[in-house]
Structure formats: C-alpha cells, structure tokens
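One chain is shown next in structure tokens, namely the form predicted alone.
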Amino acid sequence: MTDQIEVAELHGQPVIKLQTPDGAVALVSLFGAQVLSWTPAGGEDRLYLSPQAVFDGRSAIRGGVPVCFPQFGDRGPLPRHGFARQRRWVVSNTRAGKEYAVATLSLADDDETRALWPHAFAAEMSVAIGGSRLDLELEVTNTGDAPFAFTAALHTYLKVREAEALRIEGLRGLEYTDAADGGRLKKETGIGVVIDDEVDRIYHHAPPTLLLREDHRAMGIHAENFPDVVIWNPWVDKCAAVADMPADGFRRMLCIEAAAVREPVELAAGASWWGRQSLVAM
C-alpha cells in the first residue's frame, strides 16, 4: 500500500482507503467488493450508504454499490442479486499516481459457490478514482470448461438532497419493465424522470449517457458495455418496511443501476465479458 492507498476499517469491518492529491476520498469495503463512499476533489460524498446499514461480516450492506453478480434481483434460483456482494474479496492489485488512485478485488469460485451456482469464475471489480471522476469495472471470467450465463448489475446508491427535486435526462423513448406495476413493458414518454412515488424500472437498450439534474448540481452517469439501466426508489412505505434504512431514506437516495438483466451475458469457456459505469460530479 501507498499513501495515497490504505487498508482501513468502519464499522468494525475492513476497507480500501483511496486518496488522490487533489482531495478525492473512496473507501470500497472487502467485504463484497462495495464501494461505500466517494467525495470527488472539492466536494461532499455522492453515495447514499444508510445510517442503519448493517456491518457484520455476512448481511448486505445498504448503499454504496453492490455488485449484483450472478444474478439481478429474483431472477433466478439464488438468493436475492446473487452471492458476490456477501462474500469477502481479496485486494489483487493497487495502483496511484498524481491525479488518480485504483484498486482491484478479486473473486473466485469455491465450495460455497458452486453448492449455489455449480460453476467456475474469477470476477474482478476495479475502482478508480481522481478529480470529480469515480469508474467502476466488473470483470467476468469464465474459469471452467462449459459454457455458463448471468445477469448483474451495479446497484449504485446516489445520495441526493432531495428525491422530489431532481430530474433524470436521457431515456426519453426507452421501453422499461415497471415492477412496481406487476412488470408490465411501457414506454417512456417524458423529457425527464422524476421521483414522486415507488420507482422500480428496468429500462432496456439504454444510452451509454445519462444526467441527473438536482437544484444546485448535477452528475453525469456513463455506461458501457450494460445495456440496461435500473432506476428504483422505494419511496414511504416501502422504505418504511426495510429494516435498514430510515422512515425517511428515500429521500435521501436514488439508485442508477449499469445492469444487464433483460438477456443474460453468456460466457463460453476461457471467455471474459466485463461492464463498467462512469460518475462525474458537476
């Protein structure tokens, strides 16, 4: 480790410490390879993590951005978005220079996961950040000699000031899933999403760039290679009913989610397939 790379702890539980010249903060958690906090240069931190998130070594932590691998929600036999983000990962490489910092994590299959998904991976999650930038990769390898599918997603937790002010720009046009209206297909047909009840929706076919528009600010969200998008706040009862969150935390959050989910990623063997999404505080 440098000092601009650092293990630390919170909560009790271990972390990376990323740190640039400039002032950009991540701290991405072992513990599922979760980014849980990240201040670009000059700013305040741009993921919701919730007061009530539970650190003990085997619960999900809520906010941040899990990493939904193999599977996105309960699309599948396995447990809800898969096993990669409840599982401990290792530090497999870091790196820093004047204007950034990355570290690597890496994640491969062994007897609890193949009692769960009989398969041979490596995956590996990449976070880089510098300046007002934060990237993040996902990496698949497919280990084993048959060829296998997954879904997964980047279930990143914006922090907002408040969920009824902002406005997201650029999937105008787009077919989604509604699940919170029994998964019916519709279509978008306004200029900008906005947040006044549950929003769950997987839209499809996404543009690689999209920007949430707040009062004061704004944060541009590039994607690559995930041709879904998922946009979901739980809104008030819903929230209400999470045990790890506020009464009150939807307002406070909104996830954008990177995710490929409508057509499962089908790696043969010895292939690789890898997803990455963008922020960029404004």
The other form holds:
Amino acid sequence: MTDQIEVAELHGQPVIKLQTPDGAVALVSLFGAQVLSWTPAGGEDRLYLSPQAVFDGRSAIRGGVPVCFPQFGDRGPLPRHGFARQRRWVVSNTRAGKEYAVATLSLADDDETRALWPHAFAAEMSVAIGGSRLDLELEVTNTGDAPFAFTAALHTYLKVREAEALRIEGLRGLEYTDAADGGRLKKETGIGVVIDDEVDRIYHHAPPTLLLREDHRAMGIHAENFPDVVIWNPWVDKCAAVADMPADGFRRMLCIEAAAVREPVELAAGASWWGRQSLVAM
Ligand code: TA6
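For comparison with the form predicted alone, provide the form predicted in complex with ligand TA6.
After this comes the whole thing, all chains and molecules, with the earlier chain placed first.
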C-alpha cells in the first residue's frame, strides 16, 4: 500500500484508511466493503455511524454505506438486504495520487453464498476520495454459465445536524413506493422532501442528481445506473426498536440510497453491471 492508504483498525475490525494530501479521509471496513467514515478536505465526517453499531465481524454494521446485494430489503428469500454486507471482502487494488486515493474490495461466491444464492458472481466495490468528493462504485459480474437477477443498493447513511431541519430536492413529480404505508404507490408533490415522521420510500426513475440542504451546508448526491433512490429515516418509534441505534439517533441520520430495486438487474452469463453513487460536500 502507499502512505496514503494503510490498513488500520476500528473497534477491533480491519479497515482500509484512505487519505489525500488535501486532508480528505475515509475508512472502509473489510467486513461488508462498508465505508464507515468520510471526511472531505477541510470538513467534518459526513457519514453517520451509530455509536451503538456492533463490530463483531458477523452482524451488519449500522451506519456508513452498507452494500445491499444480491437482494434489497425483504424482496426475496435471502437475509434482509442480502449477504454482501455480512461477508469479509478482500482488497484487490489500491491507487493514490496527489488528488485522490482509491481502494477496490472484492467478493466472490463460495460454498456459503451458493447455499443461500446458487450463482457464481464476482463483486467489486471501489471507494475513491479527494477534495470534497466521495465516489462509490459497485460492479457485479456473472461468472457462471446461466443468467441471474439481483437487486442492490448503496445504503448511504448521511450524518445530518437535525433531521427535522433538512430538505431533499430533486424528487418532485416522481412516483414512489411508500414502504411506511403498506407499499402504496404515491406521487411526490412537495418541492422539497422534509423529514417529520417515519420516511421509508423508494422513488422510481430518479434524476441523476439530488441536493440535500441543511442549515449552512449541503450535499450533492449523484447516481449513475441506479434507477431508484431510497429515502429512509425511522423516526421516533422505529428508531426505538432498532437495537444498535440510540433513541435519538434518527435526528442525526438520513439514508439516501442509490438503488436498483423495482426492476431487478438481469445479468447474462459473462456479463457485468455497475452502479455508482457520488457525494459532493458543500
Ligand atoms: O432502506 C430502507 C430499509 O430497507 C428500511 O426499511 C429499514 O428497515 C432499513 O433499510 C434498515 O434495514 P436493516 O436491515 O439494516 O435494519
């Protein structure tokens, strides 16, 4: 590795630490290929990591950017959000330059994954930082000889100053599935989505760029090849029922997830798919 990329530990779990000369830093857990922390140059950590997150190398880690693959949520027979977030990935590539640092982690099928999901695959998660940007890319290749389908998401937990005081722009006019209201299909009418109750929505055919506005700061969120965007905040009651989050944790987080959920991705033998989410701190 380079002096900008090193192996470190967080709560006893191995992480890759990426740094750039301008002061940007990210921590990526090998468990789940999960970004746990991202501080843009000259800024503060913009990802939420629950102070009650469990780091036992088995449980899903609450916060950062969990990789949901090959199943989003409960939309299928697999464990919730698939198995990728609870597998140990390996570092397959690292690169760094004056303005960037990037690490790629890989996961392939093995006896355990095939027992859950009988397909041969290779997944790569690339994490790049530099300046005010975080670029995340998930690539999936069908390494078997039969087609398969999957759903996926980058389940990004953004750290917010006060959930009730933010606004998400760019979703007006979109259809969404309201998972907090029995999965009803609705249409977004608000200019900006605000959080003042439980929100668990899958917006379809999302535009490539959204803006999260907060008091005195903002975040640009750009997605490619992920047609859906999931907005999630558990609010008071659901948050109280989440064991690895403090009771007031919902005030400090908002998930804005780049997702491919409504239409599963179909991959022919030998074919690859990739999806990307970029965050730009402002
Ligand atoms: O992406 C939103 C969601 O599917 C919610 O329904 C919510 O329960 C959340 O993910 C967290 O899931 P988890 O399995 O990590 O507790």
